[in-house]
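Quick heads-up: it's one chain on its own, the form predicted alone, in structure tokens.
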Amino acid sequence: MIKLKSNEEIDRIRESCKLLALTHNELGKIVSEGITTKELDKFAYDFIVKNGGKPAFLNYMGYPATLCTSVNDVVIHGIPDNTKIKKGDVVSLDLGINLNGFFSDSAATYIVGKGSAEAEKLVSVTKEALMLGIEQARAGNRIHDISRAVFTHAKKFGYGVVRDFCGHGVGFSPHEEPQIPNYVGSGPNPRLKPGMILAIEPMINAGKDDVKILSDGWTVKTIDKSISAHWEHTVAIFKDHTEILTILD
């Protein structure tokens, strides 16, 4: 069931997502060649509490820490651990806060210092790919017509797209229907009505599709040890318009 949101709670998710924005451009300040993606888990963690609110995907289903932090070819669902970060590292960081009971989602990657041309293209891509999907994302279209715009540009450039992990709703948990592929399937396609809030993720691979779960049941990766990169963000659908909500003014 799809939880439409009023006005008063997408202020409410709104200000979950400032605070979410903010904690990213900070975690961008620091993501660099040594650090361990402990030391970024602890400081996501530190920031936020600081700030008043809770990570969301901490102890979430079992999931033991703060941030997902996803290395090279780790897709999604990195945990944070003493491996320090190299020189040339794709480094997707996902996170999500709870801030007084409403729930915030996003991922951006970084790469660590100067990136192959390869890494450096991948990431723009995905990146692009999401803002094509949110142009999609708007009163009166479907969940597809996301889904088909992400596809369509990344498979422009011959790379991956992640099916069996999607983007979804969020705002009252962190993970609420709808399901949004990042292809177009033969799944649920709902229409976009107002007050839909959604949690858009484009999770493409510089090689094939295919991904597996490593034994510890979270860290995905890519089959073929391609470089893999995340960007997401929550979006607001309106009657009129479409408003980002992870993003600083």
Ligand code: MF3
Second form
Amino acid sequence: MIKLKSNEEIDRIRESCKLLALTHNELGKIVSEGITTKELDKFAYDFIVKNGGKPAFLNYMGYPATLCTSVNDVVIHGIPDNTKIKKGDVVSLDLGINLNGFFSDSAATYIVGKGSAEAEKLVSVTKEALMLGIEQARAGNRIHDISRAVFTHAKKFGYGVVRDFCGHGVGFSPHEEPQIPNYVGSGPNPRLKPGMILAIEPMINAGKDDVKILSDGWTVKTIDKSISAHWEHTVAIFKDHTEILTILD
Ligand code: MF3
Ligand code: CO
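Form predicted together with the named molecule, following the form predicted alone:
After this comes the whole thing, all chains and molecules, with the earlier chain placed first.
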């Protein structure tokens, strides 16, 4: 069941999303050569707690950290550790916040220093795919309109589109219905309605579509060791417009 949110509830979810955007903004300033992913994780934890929130992923289904830090051929769910970030690394940071019981979710991918032309292109095309998906996320359209926009854009560049993980509803919990695949399949294709809160999140590989989960049960890597990018926003569907909640005003 898709849980529609009232305007008052959306106001509360927006507050969670604004704290998330602020946290991402701070993280963006400190992602640099030499910092470890664990240090980024600690920064995010402290910043969220200081501002009255709780990390939404920490202990969710057993996940052991605040951030997912996915470097180079890690697609998503990279667990923060003592590995130092190097020049040219492609670093995806995925973060969810629970603020007073209202959940937000967003991811961004950074290239540390000047990246390869391949990395720069992949990261910007993935962000474009997210924005094209969001453009389709309007009342009256359907979930697959989002999926198609993301998929078509990524495939225009010959990129791999991850099929094993999807976007999702969010707001009252970290993951809600509906699923939002980044490809058009034969799954459920509900119509978008005012009051829906969606986390749209293309995961795009420079190489093939295929990914594998490592033995830690979390880390998802590309099977061909190609680099991967991930962008995600939480958006709210209204009758006559759609609002990206996880950006700063
Ligand atoms: N941000 C991921 C998602 O959008 C979930 C991250 S890790 C988990 O689905 F621990 F929350 F699963
Ligand atoms: Co998500």
